[in-house]
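Shown next as structure tokens: one chain only, the form predicted alone.
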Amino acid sequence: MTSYWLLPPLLLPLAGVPLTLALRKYPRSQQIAALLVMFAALLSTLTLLRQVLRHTALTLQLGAWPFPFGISLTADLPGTFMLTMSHLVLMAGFLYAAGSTEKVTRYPTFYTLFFALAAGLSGAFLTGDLFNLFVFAEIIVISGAALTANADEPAGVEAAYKYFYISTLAAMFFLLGVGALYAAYGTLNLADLARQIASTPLSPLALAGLAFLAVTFFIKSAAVPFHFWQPDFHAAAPTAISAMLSSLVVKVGVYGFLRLTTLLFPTVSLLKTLLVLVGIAGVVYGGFGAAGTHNAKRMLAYSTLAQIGFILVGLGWGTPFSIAAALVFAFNHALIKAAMLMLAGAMASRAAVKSASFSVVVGVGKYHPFAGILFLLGGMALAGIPPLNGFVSKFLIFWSGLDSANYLSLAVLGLASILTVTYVIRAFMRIWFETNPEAKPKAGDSLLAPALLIALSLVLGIWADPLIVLAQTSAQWLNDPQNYIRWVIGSG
């Protein structure tokens, strides 16, 4: 069904770029305008989700070009699910930035670049074309690198360079993959491409395209062993941005694998096996990395490697149940990780020297018990302890593994999960219970945004049915790629 409901979730963040740039000389007005525009984008996304639930999928051919030419926007339930997750967390990110004490948030172009990041994420989940997915992914890279380079952290410039150059490598692989598939099939529209791949035996060029895209999405999702840029970049970025990078930006790679394994190459079992192996490696390595680091933000960045590992394993198992579990895990992880990074940044802003290093923030939490409650709840969610939403995520992943008889994978995941409890408790004890004579009462970043995210995590832990049903419906849609193909081609 052709619909213009797809435009506001993309156009509103895009409109925020010139609007905040025009208001750069009026900081307070710029801040208020940014919050209002992002809130309007969130409302438009929730409206789009309602429309998709009514109509299954919506499409729009921009520029009146006929299918499969031109720029295609497509909103099916899986894409809208990811978009809703993104805009919820982005709204919290803008709210945190508004209450942040970091100098970078007062730069004239901070909100401009933040909106560019939001637009890139929105477009990535709405595009129906492989090349435009590349374009939106590069918008995310450029804006994220620029924001990190301007961070208060001295290591921001180095981290931004690392991210930019690694992302340039990923862009090269992305373009090689796009070129190989275009040479093989003469189209880049996802529905048309899926139809042609299904009707034509996989050619050497198609397999090469798959390999190039797999490497691209491994880098984008910071999957082990393609993770080496992630801890430095996420730890050095401004807190509001690191919360987006670690909770949302890595999900672009996850979304890429979601489309590869269910739409474009659903019969390639080798890719699914690789996802399971890489996912398990990420859970183990990320857990040990988080347990061994001495910086709260860096600890949470390593933790993301482990959490992404769980999601990749769910996609790799490839059953409707495990895919639904992976979607629930991705949504819940976005809320939890953003909140935890915001809390780490908030404690760093209250330290004698602004730093998330445990040697600096030790004992700072004694003067901020409310932040301690939030951190404890967020840590419980991260470790998968009820009644938080993280428990629902891990319960579904383990249940789906039992359902598909993946016992060996489950055993490794279960043992590695213990590490989460270890590093979360260590961080909590050091910040809120150890004594530090240099720690003094001090104002810092607002706790409103992480409090709202933790509250939502608690709600989704106690009342998880709506999210689970949404994920299950998305997985059923993904399980039959002909649904997507028929709907988009019929609308085009």
The other form holds:
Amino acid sequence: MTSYWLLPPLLLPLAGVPLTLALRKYPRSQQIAALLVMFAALLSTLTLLRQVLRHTALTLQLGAWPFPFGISLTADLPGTFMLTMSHLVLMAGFLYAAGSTEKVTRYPTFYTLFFALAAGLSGAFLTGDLFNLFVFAEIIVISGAALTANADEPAGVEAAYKYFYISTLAAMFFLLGVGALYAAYGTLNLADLARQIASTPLSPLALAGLAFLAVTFFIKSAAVPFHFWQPDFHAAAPTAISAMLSSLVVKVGVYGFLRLTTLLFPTVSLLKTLLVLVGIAGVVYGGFGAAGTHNAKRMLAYSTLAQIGFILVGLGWGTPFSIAAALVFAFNHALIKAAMLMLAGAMASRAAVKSASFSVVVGVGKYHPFAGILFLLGGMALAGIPPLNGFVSKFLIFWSGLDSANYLSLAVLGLASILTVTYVIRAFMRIWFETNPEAKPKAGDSLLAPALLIALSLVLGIWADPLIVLAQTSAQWLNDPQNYIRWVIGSG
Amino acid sequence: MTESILLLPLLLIVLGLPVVFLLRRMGLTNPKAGWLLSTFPLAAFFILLYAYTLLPHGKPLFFRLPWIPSLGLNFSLYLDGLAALFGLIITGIGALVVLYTGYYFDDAHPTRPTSGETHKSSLEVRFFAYILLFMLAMLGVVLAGDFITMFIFWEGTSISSFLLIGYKYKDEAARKGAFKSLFITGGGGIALLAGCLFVIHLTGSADWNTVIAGRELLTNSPLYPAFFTLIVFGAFTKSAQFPAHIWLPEAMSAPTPASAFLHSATMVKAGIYLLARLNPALGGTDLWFWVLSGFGLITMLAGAYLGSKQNDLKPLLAYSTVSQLGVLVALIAQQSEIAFKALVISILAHALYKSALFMAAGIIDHETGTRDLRQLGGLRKQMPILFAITSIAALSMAGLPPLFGFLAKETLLASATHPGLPPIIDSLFPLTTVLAGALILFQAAILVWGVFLAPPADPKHPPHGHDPRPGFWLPPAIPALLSLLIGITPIEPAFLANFLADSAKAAYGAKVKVSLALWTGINVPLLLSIVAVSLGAALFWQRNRLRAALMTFLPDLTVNRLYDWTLRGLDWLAKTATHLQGGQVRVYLRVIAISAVSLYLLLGGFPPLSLLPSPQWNLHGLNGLRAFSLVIMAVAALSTIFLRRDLFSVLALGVVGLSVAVWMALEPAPDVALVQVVVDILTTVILILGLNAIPRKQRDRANELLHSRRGMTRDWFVAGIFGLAVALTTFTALELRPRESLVSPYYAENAKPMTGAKDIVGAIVVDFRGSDTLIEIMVFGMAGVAIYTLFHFGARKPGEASTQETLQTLPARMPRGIYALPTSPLLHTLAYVMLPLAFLLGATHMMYGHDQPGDGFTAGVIISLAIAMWYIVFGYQETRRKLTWLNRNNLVATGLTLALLNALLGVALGEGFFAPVNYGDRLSLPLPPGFSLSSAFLFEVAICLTVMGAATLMIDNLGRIREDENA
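Other form of same protein, the form predicted in complex with its partner chain, not the form predicted alone:
Below, the chain from earlier opens the complete complex, with every other chain and molecule after it.
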């Protein structure tokens, strides 16, 4: 019955949705309940991770239907790795929301929608079924769009509209892809699909399905040139939410590629080449975009384009080492980006007019030196400067590129890295070094959540081994799709 | 465990950091804090010295802790002569600088530094903390035992140097200088990291021993030029080699203690240390020789030349540092014993005199308020002690006997005239050295002359100042005195000589003999030295003319323009990148469409043409009804594009949906058809309500844009390429897919026995793939909640009354329909009748849906549509008043809770999560035939409740706006 350990990380956020909706008239209890439920979810995820490490993968056939006729939930190490990352950051997000001064966090349905987002993320990393992944992606889209539309920021509605529009497009592609694969193989279960795809030569229909799925995941992970919805959307979202969107939601797309390249279509090398190319485009475009924008949150949103690019390049190189590096990168980036967006938002909440625009937050840091230390540390992490976890990510990616002799793409990554230093330090100097007579001491969003995230980044930068071991083991699991297939089938 | 002693110096500095903050609590003054804090580096100095004496003969101490065992990376420390030389300089000068800092920021003193901001009387915690942080990083660089540990500390020096340069952050020059140094050294850092990884990749280990042992492997590798370039680039940016030197003069906006420490004695030498450290591993190749010699000599000359043009004491000293760094790099290039002897002597000599000079410059600034040669002069009498200190240090810098600097220059000249040098370099090296030596002597002379000896440059405003307290002048006095003592001591200090020999050995890779005797007889170096001194003296004699000429005629040689261009280029690209993000969805859509379809064609390719000739047009199933619905579908679909009013387009879209339903019904898939019908109607209702929420003007404008020529072309294009991709896929699917799917037969076979459902659609939706449904109703529920939140909170204008308030303030009035139109009593009756009927219908759907077409979803939609009718017939307020029991949010919450509990109940009963359980049978309840109280039924109820809640949330909120406007 160990496989029931799979359920709480998914069910707790799911249960949080009706629970907080029912408590909507009692803001205080709603907030406490939300924090408790999310904390319980985090604990259950950590327990699940322990279980997975102890027993190999866990699989649960929902409804106890025999494989492959029902839906399988599968917690293998890579999925649990992503889940752990999500729940850590989600917990921070809930904490930030609880200490936030933004009006939207006091709306009675805020936590309901937030839990829906959390549930979508948890489900996406746990499901072993392609169509099930689709519905979880849907709930992420609707809740993310809803939360952003309700942001204090006036641009929220427009940004949410763009996101929703383009995500609907992605959903259409997703359905087309699922449909094509279902038409070709008559199954939706990932393990079953993988087994069947591997057993016959690739049919044009399977390739069409792959193409649609690739487009879907490119849109979801905000890969250039499918990224257009992202800077607007992530910059306009309420801070607590934008921290989740930029650190976790885009990782669903990355996770999709993880499964596509290792489980479903490990033989299609063209896909990997594409990932490298698109990743590099993201690294370059995101870096320049971040350097060129005039808004701290928007800068961090662009920076996500670049960081996702690094991860996609790692996946594209496709060696176990580079996949491990990409996983470490993804995990660390989630912590760093969430913390940085929270800090940017926290400073915006302390500005004379609530805005993350540099012209407004300039000099606001004068009265908040602690936030400055956090921002500088976070910025160093983002730029890959030791002793923070971002350094570990960067040098693993570099090293894995060297190991697989991808010198050219590595050179681009290296050159683009200097951009990160540039924009991060410029932002730091604008907020904390420059002077602004209009900046007044003012209370704002609580700094607890970003402080915790930065502390974790520091710990993971110094005590980096456990995460790397996890990622390496995950990469080994990914490298052997037969294993995954056996686990899922064996449980059915 | 003697190795672990290497941790101690680092730990001591770390320990100093919390002490700084502790001292602030105690309210100590800056000088006292300086005295106290300087004991930490001082203790570290002695521990290092002690550790050095522990070195077993020729063997370095090596300490390691596993850091990332899975990658074979360690945190390791390493002490040999070279590391000890740098470590002792860092901690020794560091202790003096910390002491000096205390006085530099002392406010009790009557005069204040004017070049900085006025200081608060509180302790300069930040500065002390930064300088200790820097010391930690720098000490780490030289004590590191492997590439990765070294790199970690290396980046630490960049960051702490950024903080120190930007210390007076309100000053724009400080900010710019800080950014510039970080940009350049950070860029170098990335190159260095890549280079290190290459080496680790090749040798399989990061630690110095292995790397040095892997010399053959490394120098013969085809990748050698690549990682050589990367590593050397990193070292050059750090050690300010031309043309990367430009950050150093601007770094002078740092407070003087930082400049004295970082930018003369320590940080800029990190690159030198690295090159010296790697010389045994990577050196000796032609590439190494030419690149290092070339850059070293150019830097040597450029620094000396640029320094001669400066008026400000600190940039003058900074440029002479640049020149000296060039010397050191050029020395590392040579593979001769004498060069490495010169290297270690120069490093020590330079550290001593340059730190003394910087600190003296800081005192001059502090006491007189200026560092500009054009305002100074004649201070000899006012500041005799400082005059003595500065003179000694300057003489050492000029390379005159009997100072230590003389020895440094002699050995340098000796290596410059080494017979082993290849052509070109054998003439260039001595020539450059003589020229640079003359210029440096000239600088030292104008420094001492301009500040102390010459009459005040501006006689109307002669500088005022007097010697500071001993604590302030002691830090520069000690290194200056040492420069003198090492030079004049009659007995050669054997310990020092052996120590330097040991350091040189580590860098050279073989034994080096070092003697510290100044007089080595009349030889070529001495003659060259005399030439250099005479030249320098001549320059000094003509100083005014020379400097005037230098300032007016000769170029600045700065490559700042290159830096500016680089940054401007980056900014331009950045602007362009953000401009690509124009904000218009239609543009985004086009780019995504093109990318997606090309990706589709690239990955999936065109379907093989061999499939084309053989489409089997199966027309025999096409009867009249099918053909009719097909035509309707096509016509309606086209109308959505051509109809000019959005309302009509929406209606046409509804028709498309209904004709799809007809096809479904004929297929026969009555279940799907039924769902399709209700969904289609609901969608149409919601869309129409949504349209009404948009102001008329905006709708008209959008229509206009959509139906313009450009708009139409654009839409045709996007629709066309998407259509192409979809058509290709459909075609391929029809041709290639297996006729039987794997899972369908299973569902058909097991639906009835296992779930009790006759039709497989119901079984799939509620049982086999129930969790999809659960999430989908949650999506629907969240859509309802989202619309509710948006209209009630997010989009509410400030000051606007909430729904509840509006409802309470409005007077009761006669029922009027939507848009406040009067509605007939007949319609009222119909609405009254419809609602209970809908409930009844819904209930049967849920109870018997498992066997018959219809399910919880349909039930929910049917009831919602009946409620929607109330909204239309009775109007918004009236409906709200009448249907008080309709709590929409609670319906969603209840539905979702029920669904989850129902799924969990299966676990509790041991059947599994979401497993079908027939409670009726379990409890043997008497139930009407055809109805079973099962988990499926409960799930249907949950679905119905959620859908009802969500749909009415949408109708309620979308319906409100327009009415408020009319009311």
